[in-house]
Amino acid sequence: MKKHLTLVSAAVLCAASSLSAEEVRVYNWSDYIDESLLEKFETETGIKLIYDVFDSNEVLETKLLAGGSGYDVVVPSATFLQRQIAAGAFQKLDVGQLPNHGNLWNVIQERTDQYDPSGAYSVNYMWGTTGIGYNIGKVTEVLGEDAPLDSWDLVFDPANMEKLAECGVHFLDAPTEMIPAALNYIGEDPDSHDPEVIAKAEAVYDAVRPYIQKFHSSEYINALANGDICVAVGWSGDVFLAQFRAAEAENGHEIDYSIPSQGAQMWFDQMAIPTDAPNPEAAHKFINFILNAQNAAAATNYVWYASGNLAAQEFIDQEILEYPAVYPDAATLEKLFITTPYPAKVQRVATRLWTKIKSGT
């Protein structure tokens, strides 16, 4: 009996120890942080960090709306965030637990307020554009020196795409990015919620679908870096990451990124805390850690996405701050557009349309 009590006591102590080992679970985009920051967070706070990644808003949304995701901090894009807030997926932030909140950049906050008024539920992690990544040598070889590198004609003109198919083209598998891009290209409102207008994107893609090698939201990074493809419609920072990987490998592939002259989508990725987060206090600590100016700068210096943290600019590499593809000038900013979430019925229309476009049927 005495032995039994000793074993029970040991089990209780073990369980108590397990419960006291605080942890925070974060779900973020792939290739989106300097991993040394993850170790730094654990060292500074003593909190164990479980860090998982995804590569599409749709994957994240499925987990969130199903409930019980198990995550404390997630990073949806603003258009998805707005819809998820309406669905009750997030809890309001306690700014009192975020002493670094004052580091946020009001220029970006004014834009994200359209999705989350006054930032009640979220803070900006990174922002950027959806444009065109390309292999300078390969594209020039196929299309010549006058290739329209700064135009959507590069990927939406069938004559160009037929030639580019020789060296490989990837498009994002992201209907909320790709449908607006096509609508903008043909002069329609990229933020239209009219199913008849949205349907016009189909003709744009039908014309180039035979020449698109793959729809994927992360594979194009390595494919560009390795020279496996020559063009990708993708997110700005991902293309810069491909650029760095190619340079580090010294493989002879020179990658660049353009914001098309006709305009491009501006997007925002927001840190938020799910309603059923297991450890909201630790979630606030993680968000506050990222809001630290030097930590936010370290993340931007690693991924080359623009930061929504104004105080971080003091520590961001000057090359990044002066690179217009990352921090666009005023004239370019005027051409950037933002989109708002589709209502449920329209979302279903867009999803069906995108499935049809991808299948080529």
Contents of the next structure:
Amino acid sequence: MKKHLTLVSAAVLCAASSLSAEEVRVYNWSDYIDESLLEKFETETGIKLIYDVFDSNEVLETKLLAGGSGYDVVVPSATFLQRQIAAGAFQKLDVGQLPNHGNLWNVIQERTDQYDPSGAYSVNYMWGTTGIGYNIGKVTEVLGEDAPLDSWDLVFDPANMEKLAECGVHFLDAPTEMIPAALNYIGEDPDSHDPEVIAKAEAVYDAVRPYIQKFHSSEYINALANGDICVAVGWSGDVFLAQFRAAEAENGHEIDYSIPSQGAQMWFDQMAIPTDAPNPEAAHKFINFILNAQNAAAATNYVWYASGNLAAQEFIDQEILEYPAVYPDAATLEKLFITTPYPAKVQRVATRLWTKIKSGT
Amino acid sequence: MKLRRLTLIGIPYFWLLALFLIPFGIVLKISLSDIALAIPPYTPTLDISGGWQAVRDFLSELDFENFEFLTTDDLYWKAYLSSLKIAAISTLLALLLGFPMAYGMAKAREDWRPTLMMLVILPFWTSFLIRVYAWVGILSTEGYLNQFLMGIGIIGDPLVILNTSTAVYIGIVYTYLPFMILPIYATLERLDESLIEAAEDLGCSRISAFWLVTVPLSKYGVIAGCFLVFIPVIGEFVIPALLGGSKTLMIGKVLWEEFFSNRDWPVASAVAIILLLVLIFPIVLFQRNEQKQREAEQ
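Coords for the form predicted in complex with its partner chain, given the form predicted on its own:
Up next: the whole complex, starting with the chain shown before.
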């Protein structure tokens, strides 16, 4: 992870290998791979790789549902994947073309099977949690040494938030993650699809709304790293990315991530092949390449998200494997919850509630 | 000869048909459909191979449900009004800044004007997105502006500008200012100086000559500039998304949420159609009025 992290995330990589006309187009989350793996894939297979990035499931989903996205491999989160499978957006994987399929980790597969039964359409790329990233120095300066860093109280208790507002707080702009987090905090079922239960999230956010500077799903990485903000509700690996950027800039900001003790949402990013993929054969080759234990390990060693690949653990840095914020211990794992996709009507209720929370209208 | 005339008239009409009417028809059609879990995510879709019967079935399934839905939630009206307000204030600010700049350019020495013109156009050489991002770096709490102001001791605590409406206004006025300056400059530059001299000879002070001669004669440039700023700002999405906080309500953002978060293309299309109507009617009325006035003058 000491390797140079490129700040330009929206890059389209098209390296050498112009000899082959064959192409594979991959659409993945931003800052989500060791880019040397992309070159390695091209040299090993001779297939030209075009790699684009996105920062929200909604953007990917809209492209998929419009049809003709032109991508061969996409990486939606499992909740979105489930709905996209129902819409007919993906083709079944041909396990015969994936010799490395056996490397997958059954603990993760058991959970992803709830979205994609027996993994017919997808394999796990990485998984993580939605928790709290914070600037240690700034938060202790504002809240004192006994700041509740490992609790949702840090961001949902107005008394704490009032003080934290001084140094800046960002929340993810993702209702399907933030509403479950609030419901979990007040002891409701985070995966509830009942509009009345979902409505209870409003009170939680109303109490702290004045102290939230921004709702955004990727800006917090740089904002945390630069010291513009001191707390962000965000995705585990993104917070680690902020940690490394701060360390790289040597600006004195020390960033860390915690999975709150009340539990947090666990999510899975799944590699899948769109129904209208121009080159499904090359898509399988790419997925198989990532499923290779050493390649999967290289990706995790770089981005610090946990891999869904069991065989890769042999090659993953010990430091990461033993870091409970990345690979939670059994006790924490038990407290993590998963959510299922909202039906269209409930989704509208959730989005509307979220707009109301954000804008007051 | 007749063919030439037909082509001459035909090209702009073809342009309108291909780039405005057909897309509008598609959006209108989607706005009358229902949301579905499919590709594309709405129903019904037209299958022409089914013949007339299929077309009739298709038409019978369309309805105005989505437009009715828009009236049940005041979010949409508030967003339209808020967009109109932001666009109106931004246009006014751009006019207040742009008119003196255009005036100064038109009054500058003739050999300077191309350079000044160049300076107004120069920002377009950098991508719009990058220029808006640059404002993030300038306006953030640890950004250049705050560092500068704190450095020279004017303020003790950093100003919170980023993620507020102020930042949105700054971004919009900055981005759209050239669209205000250029048409006003074009009319002022062609202004006949002898008219002002005549006014002064007839006893006008310089200030009243400016108000009585220069301003009325630059009217069409001002109107063109205001339209060029006002209309795109109403639907603006990028600037409020990057610089604004979540309290900055704009219709572009509401559209985005309908389209991306709710995956509800039909409602998103209905929002877009209403936006178009909100814009088109006042503009058509205004232009009619202008035309009548012009005819009356002649």
